[in-house]
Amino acid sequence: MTTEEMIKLNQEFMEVLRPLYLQLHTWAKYKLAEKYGQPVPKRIPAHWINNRWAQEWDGLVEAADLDPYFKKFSPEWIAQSSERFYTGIGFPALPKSFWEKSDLYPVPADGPRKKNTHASAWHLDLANDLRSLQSIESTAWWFNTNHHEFGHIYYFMAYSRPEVPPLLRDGANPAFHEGFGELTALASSQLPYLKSLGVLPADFQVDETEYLLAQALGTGVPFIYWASGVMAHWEADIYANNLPPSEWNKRWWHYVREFQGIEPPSERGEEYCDAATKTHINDTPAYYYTYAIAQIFKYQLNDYIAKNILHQPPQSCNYADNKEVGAFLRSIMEKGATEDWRKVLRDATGEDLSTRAMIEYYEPLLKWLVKENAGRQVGW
């Protein structure tokens, strides 16, 4: 895709999801203003959100906090649960070398070495040398993150076969890799799955709308305006349009204000380069749009699996131990990069890349938000 095509695609994501985002933004700024005892602002101050870049707005829905339920499980159990997710749906166990060579758990603060704690997955020889770098702790976030990274690992394994030449042992496009990670994380967050593992008690009850709200705020909707908006547009300006360095920080905050409805706590001058605080800018540039595409992709696959294989609601389904789900995923994963990604997606789901499934997933939430925000100033 050309720069123009990529930007246009990401613009379309934001345009279609904008009604939902504006309602979420409005709900969140009223919630945060109440929490901090401040007047309701037009844009949300960046330091009100507990993520440095406001890409995820976690922690605003107390009823959906599942961390207490993970405290009884060890980090090792969390890692092994992700392997069991895949073996349960028909994939092979991870090779012994994965467990021997990976670096999955935190190092002691007073230990002899430091490590990068940004979770990642690695396919070192395009064959059997699979590894992951993480710092798994007993939290819901690490449970979902570990499932995400194992989505990468199992994608590596699926296309590492004689029929796929080493140069094509990759995702159908980079977003497919992130998409399988995100799909696995989404599946791991479903309440029926957590009950089947014994993480949640069988009689656990949570308001379905509040849980959907927590999902939307976490790894769902605001992320699109960060990835498709700020990241994609700023990097296009830098790399494709040669924006002079004297304007980098100003342009960065212009996009944060315009796309996210977020503002800095105080003015930021050109002596700073706030964009470079982001890992994917300072060491993996011009990649983040793939995460935006992956978000759209994951809802499409989840929608297909829930409706056509499980016959369960997409917002509350359980992939565990369903071999048909595994066969469906493998049919996509094992192709690697041997076919055009558009064809792969169309063959698997019967539709092109579309926000349809994501919009339908959050449709009940949008109706609730419109009622909650009645009489409030929506947007900025």
Second form
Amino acid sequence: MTTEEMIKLNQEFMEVLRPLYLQLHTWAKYKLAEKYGQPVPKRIPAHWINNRWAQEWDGLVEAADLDPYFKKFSPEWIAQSSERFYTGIGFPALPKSFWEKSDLYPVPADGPRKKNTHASAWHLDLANDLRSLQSIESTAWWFNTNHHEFGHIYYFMAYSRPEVPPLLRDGANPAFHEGFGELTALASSQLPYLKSLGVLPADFQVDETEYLLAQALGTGVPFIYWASGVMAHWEADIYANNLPPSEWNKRWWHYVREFQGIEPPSERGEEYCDAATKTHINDTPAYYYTYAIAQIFKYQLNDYIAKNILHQPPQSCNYADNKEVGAFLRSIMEKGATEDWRKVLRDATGEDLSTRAMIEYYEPLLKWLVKENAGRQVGW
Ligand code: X8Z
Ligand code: ZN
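With the form predicted on its own done, generate the form predicted together with ligand X8Z in the same format.
Everything in the complex follows now, all chains and molecules, and the chain you saw is the first one.
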């Protein structure tokens, strides 16, 4: 795809999801203003949100906070339960060398070495040498992130076979690579699964809409305005449109204001390059729109699996131990990059890349938000 096509695709995502984003933004700014005892602002101050880039808005729905339930499980258990998710649906165990050569757990702050705590997964020889760098802690966030990384690892394994030449041992497109892990992170955060795994007690109760709200705020909707909006546009400006470095920070915050409806705590001059606080700006250039496409793709796969294989609601389903789900995913993954991704997606789901499933997933939430926000100032 050309830069123009890629930007257009990302703009379409933002346009279609805008009604939902505006409602979430409104709900969040009223909630945060109340929490901090401040007047309700037009845009949300960046430091009111507990993620530095406002890419995920976690911690706003108290009833959906699962961290207390993860405390009793060790980081090792988290990694093993992710592997168990995949073996349960019919994938093989991870090779012994994966466990020996990976670097999965935090190092002490005063220890002799420092490590990048941003999670990643590596296919060193395009064959069996698979490794992951993580710093897993006993939290819901790391539980999700670990599933994301194992998605990469299981994709590596699925296409490392004689029928796939080494040069095509890659995702159908990079968003497929990011998408499988995101899909299993979504699947593993469903309440029926967390109950069956014993993380949540069988009698755990949370209002369904509140849980959907937490999901939408967490890895769902604001993320698109960060990935498709700020990251994709800013990188297109610096790499394709030759934006001079003297305007980088101004443009960055212009996009944060325009797309995310977020504002900096105070003015940020050109003596800073705030974009460079994000690891991908430094080490994975012109890639980030991939995560936006992966989000859209994730809801499409989940929708297909829930409706056609599990016959359960997409917002509350349990993939655990379902071999048909595994066979469906493997049929896509084992192809690697041997077929055009558009064909792979259409053959698997009968559909082109589309926001339909994501919109449907959050439809009940949108209705609820419109009622909750009645009389409030929506947008900025
Ligand atoms: O960088 C990642 C993964 C590794 S590929 C942990 N993600 C993006 C980020 O953290 O900014 C996953 C979602 C978005
Ligand atoms: Zn990834």
